[in-house]
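Take a look at this single chain in structure tokens; it is the form predicted alone.
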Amino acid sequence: MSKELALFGAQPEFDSPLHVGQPNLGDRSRLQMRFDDILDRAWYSNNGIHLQRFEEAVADFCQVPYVLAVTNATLGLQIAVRALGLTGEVIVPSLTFVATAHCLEWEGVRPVFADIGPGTHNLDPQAVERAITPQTSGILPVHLWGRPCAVEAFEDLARRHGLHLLYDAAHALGSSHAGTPIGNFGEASILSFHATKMVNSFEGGAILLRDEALAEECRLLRNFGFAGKDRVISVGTNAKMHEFSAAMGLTSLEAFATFAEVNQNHYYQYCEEFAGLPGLKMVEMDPLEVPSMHYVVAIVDPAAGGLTRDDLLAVLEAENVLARRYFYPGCHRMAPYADRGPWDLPVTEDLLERVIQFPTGTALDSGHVHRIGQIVRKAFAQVDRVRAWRQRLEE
């Protein structure tokens, strides 16, 4: 720990940036074989063999009967919103990627933000019930960080108030609740296979469903409303995943166990590296649940350790460690939703100032994590210097 921090003029600890969501690859030779097969078949889109295999693999992995792979998770959410006929208002968290709100706004539905639970970081069922109005048509919780929502409570709310229930499960591939894989709750769940996700298809997503009629409606919406070769029976869009993305998704999904083990090892090593540090607490995993291990999340407490989350981010970024403050500043503070407030979200707003994500994934090894741990310890050992530097910068 003798090296000076880069914040004070030393060379960065890492020559190349370490990202929170640096892509995982899987078996490169297997991926290339699939690419060659696609090129040989000259069938690049429109329900090719690799798309069919990918959907089957995801359905088997998540133990759901219907999976529709789509261009991205945002379009998956939009299609589900339209297929369910959502109108008026839908209740969502603000602590999420803005696509969760935008998918509603794009479909002419008003997002209404409710607060999260103080320990779960997920939408609080009690806050949701308080937000229900005669205009409410649905609830759209997010399995944040891959930690399962209070699914029984939301099922009860939806049933009692006659509301639709769908889930943003962008972080939750591989997560389960009480032994049941995420994707089997509500009327639909939407996965993301964006390049930054643990399993990726370069860019992509999937709609997971249990109802055959709803799956067929989503299938029509995904492909221009086509119900046959030249028969269009409804309005639709183009949300089809192409063969190359499906091939990447298959290859990535085959390596899920490896990716999950790497991320889990990184998580527990981070816990060891940060052990005993006042002011930095890892977000714990519920021992009764299976999370996806997609993110390494911690909470910064300036009252205990002297550093704010943004102080720590400045230290890490100077060292080429590109930690993140997801999902700052919160959807309710972004356009166009900020002008519709004020929003009463005290737990959300507190967490948005303190949450931090550390790099993980197969691009890192235990040595990287140890060096990040050393940087963080040096920062907390020099609280006054770090705070003074940031104060001068702000002036």
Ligand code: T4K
Contents of the next structure:
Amino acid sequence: MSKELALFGAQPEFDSPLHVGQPNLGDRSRLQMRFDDILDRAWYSNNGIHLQRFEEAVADFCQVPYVLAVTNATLGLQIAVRALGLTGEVIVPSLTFVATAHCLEWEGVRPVFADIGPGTHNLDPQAVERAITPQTSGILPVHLWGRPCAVEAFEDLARRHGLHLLYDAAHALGSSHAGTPIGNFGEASILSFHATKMVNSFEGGAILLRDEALAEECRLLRNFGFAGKDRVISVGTNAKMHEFSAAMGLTSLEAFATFAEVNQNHYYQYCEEFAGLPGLKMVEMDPLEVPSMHYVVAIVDPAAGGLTRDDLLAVLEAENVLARRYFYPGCHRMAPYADRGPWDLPVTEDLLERVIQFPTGTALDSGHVHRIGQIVRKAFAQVDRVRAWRQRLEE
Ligand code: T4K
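Having gone through the form predicted alone, I am curious about the other one (the form predicted in complex with the ligand); can you provide its structure?
Okay, now the whole complex, with that chain kicking things off.
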């Protein structure tokens, strides 16, 4: 505890940056064998063998009948929005990556932001019900941080109001609710396999579906509307995942249990490192519901601990710990949605000022987590000095 904080001019604790979202890599030699296999076969895209294996592996892992791998989750969402025929307005949270809103806007559908629960960070079903208008055609909740939404309440709402229901499950690979894997709720769920996700395919995503006809529609949309050689029966885009991504996704998915164990260990260690700090509270993760524990999320309470979330980010950044404030400033404050306000989102706006994510994943070991814990403790031990320093920098 003796070393001075780097914020005050000392050497940073870490020589190179620690990121939230540093990629995990599974078995490198297996991946290289798969790459060689792709090169040997000279089959790089368009429903190759690795894509088929990856889709089967995801379907098996998520226990859903239909999986379509796509180039990224954003295009997966757009395809699902179009396949479901969403129009008018769709209700979404604002505390999410902007793709949740943009996938609608891109398809000519207006995202309408409803507030979230203070403990769940997920869409509040009552706020969603209040936001329903005659123009509403669907609900698009996000399983934020991989924690499942109030799926029963949303199914009930969708049924009572005749609305479509699809989930942004970008964070939720491996998550389940009451024992049911997350892809089995609503009409479609979309995963992300972006490089920063626990399981990655460099870039990538997947649409999980239970209905064969809807899966077929999404399949057409993913591949220019081709229903066979030389036969196009509808408009479509190109959202096909290529073989190298599928090989990476497969290799990464095979290591899920290892990644999950690492993340769970980090999560529990962070809980211990931060124990007793009045200004910092870890967001609870249930390993049975969210085995990936892909995000380590905490809430900063300036009234209790004296530091703001952004004070803490500045302290950490000076030490080369690149913690994040996902998803500041919130979609409702971004273009083009900000101009459509005012939005009534008190819980969202409060959390956007106080939520913080810490580095995790295989790039870190328990020593890193301990040193991050020490930095945070040091910051809380000299609140007045940190505040004064930050104010001076801002002037
Ligand atoms: N819905 C939700 C709820 C989402 O969170 C996302 C994506 C989507 C939909 C859309 O999914 P995709 O269409 O992307 O499949 C990143 C990702 O780009 C994005 O995929 C992800 N959510 C979001 C939460 O995080 P940024 O803008 O924070 O990325 P960036 O470049 O700042 O990277 C994050 C950290 O990871 C950095 O500190 C650096 C590190 N990093 C990043 C990359 C790409 C590495 O160490 N290596 C790398 O290769 O959005």
